[in-house]
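The chain below stands alone and is given in structure tokens; this is the form predicted on its own.
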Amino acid sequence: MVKDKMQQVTALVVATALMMITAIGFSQDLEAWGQQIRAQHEGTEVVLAVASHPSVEAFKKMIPDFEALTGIEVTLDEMEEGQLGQKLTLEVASNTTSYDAAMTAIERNPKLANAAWSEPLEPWIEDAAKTPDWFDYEDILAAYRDMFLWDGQHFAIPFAGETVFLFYRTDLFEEHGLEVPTTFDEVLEVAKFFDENVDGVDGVSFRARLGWEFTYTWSIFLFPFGGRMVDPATGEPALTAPGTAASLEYMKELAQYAPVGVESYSFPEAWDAFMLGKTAMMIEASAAAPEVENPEKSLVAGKVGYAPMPAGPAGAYSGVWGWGFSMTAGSQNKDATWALITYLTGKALQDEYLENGGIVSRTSALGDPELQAQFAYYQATLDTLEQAAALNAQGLSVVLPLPEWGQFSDILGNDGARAFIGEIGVDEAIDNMQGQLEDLLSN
């Protein structure tokens, strides 16, 4: 009797999940796929390490339907982004894992892949028996797919591709008759105007916390001023390029028109300052846009415009960052894990994912005229991806494909941040960093 009741409950849950899937037009394919996965993996537990992120919040809403459809149990071990990086570093060092998959950033992919901690995914991507047509790997933007290349293979499936662009308050710009900045000189002028003339509104928000977050922001200013991390021809550290110092000096000047305490801002503080109406502009990740437009979280929703990165003396550039799911080489449940990754990141459920606040990464969404009309930041994303491609065409990148990138980034983020707050001089900081990077890459 109890068993019969449990079977009825299970059938009801599955039926409910399938009814929801029917609404998005992929019911038959997903139903057949789900039955196949259930037959193979029902009762399997898949454990994922994830960071707190808007896309993770979207996945949390999707996972119960996946569990009901497939019979696979999903456990998320969620933590702060820096803690996740530390956790994965420890796992690589110990050559062990407690996870089947992990949320992996572009910055960590080389280290994880080079250590064989993560699994190359071509055997699953290219296997029609394991990857249904509705997943559509090629629909993911190539720039985001190739973030996770290492030694000719892909080690993660992107779900939150990011670039960086300029956010600005359309209502304030219209009220004061201001044009959207197209150069960094204009950004400085506009930021100064708001800081000095509009009560309660600072000019601009950005993250500048010591460490990797300072590196993240600095990389956006570095190349437009002609700065370099490495020489693209030799791969040798090249921070002594004249534009490097100019980019740091500019950031220091711009910070005069940012909120007090900007030097301690991580991305949540930078986003909050803008979303609470405390700044007129923000230079930040495209991942912030869904949050900015969420009226439950943002006081400026519906009052924001998005523009490509402004030009510096050496041009206008942005970069490519983002997150994906990597599968651990040590997982004992690889096919069940792949089923989960396929479901969460596939084209079939893209609309649900985006409606739940997920970050767009697919060509079919970014190029959709109806979605572009609905989400103004889609066009800015496409524009800044072109800026990132222009940077890559010169052999340059905001994230270097090095297993040592974590240490490289820390060096930039520590001494760069110290120069930003005036603890040491800009020239001294650059000399310090150049020496440390030369030592790092020579070992």
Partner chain sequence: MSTPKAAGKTRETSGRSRHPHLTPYSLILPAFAVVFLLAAYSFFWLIQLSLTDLTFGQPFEEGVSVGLENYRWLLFHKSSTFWSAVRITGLHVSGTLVPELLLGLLIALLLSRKMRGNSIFTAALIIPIVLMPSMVGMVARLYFSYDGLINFFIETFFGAKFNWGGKDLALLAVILVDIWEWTPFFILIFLAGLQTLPPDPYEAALVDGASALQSFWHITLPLMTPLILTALVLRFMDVLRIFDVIFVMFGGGPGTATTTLPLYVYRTTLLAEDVGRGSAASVMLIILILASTFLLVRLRQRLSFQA
Contents of the next structure:
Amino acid sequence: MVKDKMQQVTALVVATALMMITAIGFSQDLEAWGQQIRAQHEGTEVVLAVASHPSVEAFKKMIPDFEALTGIEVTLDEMEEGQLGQKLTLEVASNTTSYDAAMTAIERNPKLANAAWSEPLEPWIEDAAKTPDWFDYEDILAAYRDMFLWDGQHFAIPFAGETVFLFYRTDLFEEHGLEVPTTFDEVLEVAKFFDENVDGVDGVSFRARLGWEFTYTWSIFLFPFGGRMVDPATGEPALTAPGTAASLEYMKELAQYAPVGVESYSFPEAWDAFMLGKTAMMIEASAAAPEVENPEKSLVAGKVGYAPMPAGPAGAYSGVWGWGFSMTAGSQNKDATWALITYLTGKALQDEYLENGGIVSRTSALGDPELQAQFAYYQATLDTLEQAAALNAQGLSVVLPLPEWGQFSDILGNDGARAFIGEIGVDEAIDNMQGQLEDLLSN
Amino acid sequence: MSTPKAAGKTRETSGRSRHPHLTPYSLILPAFAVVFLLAAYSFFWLIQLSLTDLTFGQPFEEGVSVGLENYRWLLFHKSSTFWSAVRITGLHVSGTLVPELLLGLLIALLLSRKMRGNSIFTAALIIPIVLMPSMVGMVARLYFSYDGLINFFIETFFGAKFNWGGKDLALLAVILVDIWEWTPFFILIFLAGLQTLPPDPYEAALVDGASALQSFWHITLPLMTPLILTALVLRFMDVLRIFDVIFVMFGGGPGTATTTLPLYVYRTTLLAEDVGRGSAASVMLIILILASTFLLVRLRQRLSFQA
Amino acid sequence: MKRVSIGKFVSTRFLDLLTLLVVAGFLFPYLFMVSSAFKSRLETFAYPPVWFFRPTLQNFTNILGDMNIMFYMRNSTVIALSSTLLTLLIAIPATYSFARFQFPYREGIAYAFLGLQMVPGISIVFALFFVAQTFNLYDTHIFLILAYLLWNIPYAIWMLRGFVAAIPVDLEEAAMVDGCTRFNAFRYITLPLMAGGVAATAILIFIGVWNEFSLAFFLTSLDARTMPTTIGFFMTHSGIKWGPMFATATLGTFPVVVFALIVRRHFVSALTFGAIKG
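Beyond the form predicted on its own, can we have the form predicted in complex with the partner chain?
Shown next: the complete complex, the earlier chain at its head.
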């Protein structure tokens, strides 16, 4: 216990020292950069659409400094994530924008980019006059950068990449002498064990509310069982692959050991169930980890281990999701907006960003041994990203880079969820989805 | 300018003011202009949209006309859940109206007795009606969670906990919230009605030796029928439109368990991003509401005359 | 005889108690909601529920400070007030016309208004969005104010018609015989007599707009966002913020509850479009 504390303190001291050394270098650069930006853009107002997200909370703490440094005024329009998606789509529909930049998710990027609502960022990234050295684009994980690739160009700067891994309660596993599951069969066994033998603790939580949230979770279970959304060779819907049905059947089986009501769980409910100690495991976004470790909100902080996704019959895979900042093509203040984006997502202030609860997305942080010691989930994140890369290597991905992804995902999230709760049979659901997807993609 | 005939007509009806036949219309004109222009313009858009294959996010110009294909798909395609939405709407409407009506009548009878604190009680009953539905939905989401307030009471009294978020009970949870919010509506209306009933028939019944139940059945109920029907019609229109509470509590799920027609419209237009089909569903919802309300108003007039 | 009266006494007491319980049952969820606004995060989740706790104002400081909830309160107030006033301005003349004149298609027009009142917001919100875009009015107070007129004006007309009809026409006619214009007769005689009804209608419209969700949700973003749509703030990547949610719900429902209690005498007629006098 004491030793742990000492280690933590040492780690913290070392980290702070390192931070200060780099910070001094950067702060001079920042100061000079700030003067330059101020000269051009003082008094400009920049409006950003953002979702309610831990990274945004971190940005809120950083923005006053940015305003003081550059004289640019920043306004955030914050909303719930689904609402944000709809707002942006409405803007695309009407070919207008009231924002200079928006927080966009991987799911929306193709649609926004395809409609030329968002701006390709290569001209900015590659322009040394506009992008200072301390921004260091290459330092952002390649898997995250390429989430926002459309037609050969990048349309957003990622700051909150996420992947899905297995959260488990180290204390409970130890108490009952259980090993961390490495296959989905073991997940089922362990979940069943807790559900049946430990009072007040269910097996596993995850999000399964109909719509995109069901799709999100299903896409994690789909590929390890050999399921397919589309045939990677032809791009045609291929839900009829035998593994697709198997993955749905598995989810139904696992749901027996999830908290009652899991079929209505949005991600906050899934997280709360785990954070309140009601489940022994959770299969959820890595973005949950900082919350899980926050003792103010979580009863299980410090008692959680993180493991890569277990393997199914067809291998072990995970996926990549995440958020980035897109600039709108209609913005009148692109240079000022770009300055803000580089400031908030750059390497220079990464430590401040992480300190304030921002979600990690950079190699320099994830690979840092000191930070890895401090944040137990960094290693799991890296391991899981390899699993995601393994999936991508086969030409597959959990989110298809299609402008129609919203509709695609909704079809999966509707009929999939109906099969999940037994409203219709799995085969009927797959038949339904396949038919609708064929219609969708043939248009 | 005007034909002799028209001029003559004018003379016939002219009173003190110079254009009396225009006065009533000119007073209505601003209201008419605002409401009907806005409505007509919106309906025009809606119908246009319902005849295209437009998806959410496509600029409007890109929509291709598909005729009545969207309507055909919704009504007849095997993957369409439109009829399921109609069925759930039916369950939702009857599941809320019947208990609310009965409870409303009972509680109104209870409250119509002379007792102290009556005015405070009626004031308290106003509160559920005026609360912000979106907030009510959020609060209900917590109350109806597995470890929530509702299950606490059920467990205390009956020793069991229910899965309100499951496919069997989600609609019931939505209905219970509505019953909490809107039974007071029936109570207040019936209470007002009960207080204006004429005393004479009751006195006559008392002389004839009728029991309380008999006089309720033969006197109160028939006298209250028009009122009951009015309240039902108004609530019927309202229940058909409910969106926010369901949206916030379950978003139409799990599966399609709480996808009533308004939720279906929302899910199709904004989540499935199919503006064409969503608009077609909107049009059908509007027709359904107008037609059924028209029938109910007619029915009410009929029954009121008989009563 | 005595036994009967004891029985009656007991049954009366029983019914009194039952009444009390029923009313308390309707009030309880609201009171529990208000009390939850003063709980800490873990207390809102507690099972069994916590009845006694140290109240905290943290949730209120959170929404008033970080979330700037007053901004949305102000938007709601501006939009609800303006839409209410505009509604009355337009609806009162129309109501007067419906109540005082005989003219062809009168009932037809009146029912057409009523029909429009029934259109669900969600079904035309998408079309309204296009309208807003066409006129460059998306996310403006004015557009919401106007959009609500679509529902408010018919409501006001049906509500107020009963109030006007209840005022004897003789009074106006007498004034007009004395040389008063029709407008002045209305202004100085009828309007003051229907003031109570107008006030009740106004408050009910205010409440309706204050609570409205679907239009406000889809037709605003930054500038004109209203209270009901702030629920989105509580569904975050860091879990549902129940405490601030309860605090917002408490704050957001408070004015409406007060208003409703003020006009409770007219509440029943308000609920029934004036079809039934309370």
